[in-house]
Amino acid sequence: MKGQALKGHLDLLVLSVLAQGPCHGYGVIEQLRARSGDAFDLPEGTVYPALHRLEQAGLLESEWSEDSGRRRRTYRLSESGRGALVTERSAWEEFSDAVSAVLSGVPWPRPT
């Protein structure tokens, strides 16, 4: 899929991978590719500016630790990351109806 498509829905994705529990930033990686059956298979130079965003914004806490001789940071979601993303979900869900619906030609918002 082609990075342009997925601008502004990056940090989304990386909160919801990191939602599982605490991730180095290849798992990261891995994830996205493995949840998306390969549609997003992203270079680590899109990644990682992600995740450093994300922690100077407060989303996301890491620690450093060594595992066989190779240092790695970790990074998991802070409690201001798990509110972003509850948030960012919302308006992922509205805006992706509101596609939906222009798209099958059904008036939105839905009745309920």
The other form holds:
Number of protein chains: 2
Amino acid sequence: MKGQALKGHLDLLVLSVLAQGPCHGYGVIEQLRARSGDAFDLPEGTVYPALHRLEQAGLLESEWSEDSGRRRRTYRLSESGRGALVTERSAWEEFSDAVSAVLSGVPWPRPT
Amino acid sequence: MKGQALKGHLDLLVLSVLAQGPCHGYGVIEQLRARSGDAFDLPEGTVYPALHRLEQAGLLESEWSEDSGRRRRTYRLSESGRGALVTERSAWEEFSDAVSAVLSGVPWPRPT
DNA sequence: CCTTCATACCTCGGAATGCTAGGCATAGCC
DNA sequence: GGCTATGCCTAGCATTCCGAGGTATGAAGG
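Having seen the form predicted on its own, the form predicted together with the DNA:
Below is the whole assembly, all chains and molecules, this chain first.
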């Protein structure tokens, strides 16, 4: 995956993962890698600040837990977060369709 | 269209427009608006620097022209630009598919 | 015991990018 | 003359992603 292609869409991805159940930061990274078929392999320096940002914005809630001597911070979607996910998903679809529309006019050098 | 959702994908859009024929800056903005069904209404402060960047990178070539007393700068895809368009389009499709894959796991509150 | 690796968290600073806000100039219309 | 549309430009700000570095625990291997 080319550098910083996901600019502006990271929030949507993180919210999507957490919509399927609470998870901690490291787990979010693994989920994204798994669900995207290895396309998204995000560095920690990308994901952790994003989680903090989303919590700051009230879209996530977090809770510390101790699991076999390891401290973890588990994130969960808030009600606002659930709403934001719906909004962001719509925005993504609109955006994606718009890009497709622009691209559809471009001659494509491959067989159809 | 929500603010700066197109981060990182602007180049692809501009190259796509210019792949369909030479055009000047103002025209690129209009083309994008038209082809996207008004989804993309980009400010000049976004598009002009992008054109300069792409020319700097060798993906575009430009030429000044005088049309009824108005000076215009007409941009054209270079060979490199044509190659970059292919690369960027592939990258977009990969990215788009990856996002879709992640989203596909999210329960969607609307009828399918 | 000690090293190494995987897990798990964090932050700082750089780099890129888009946008707001301003400016300049010409043509056409009222 | 004034206003709008066309057509170009730049400076500086804000946001965002990422590389690099730091901390700490547990398990595995020697």
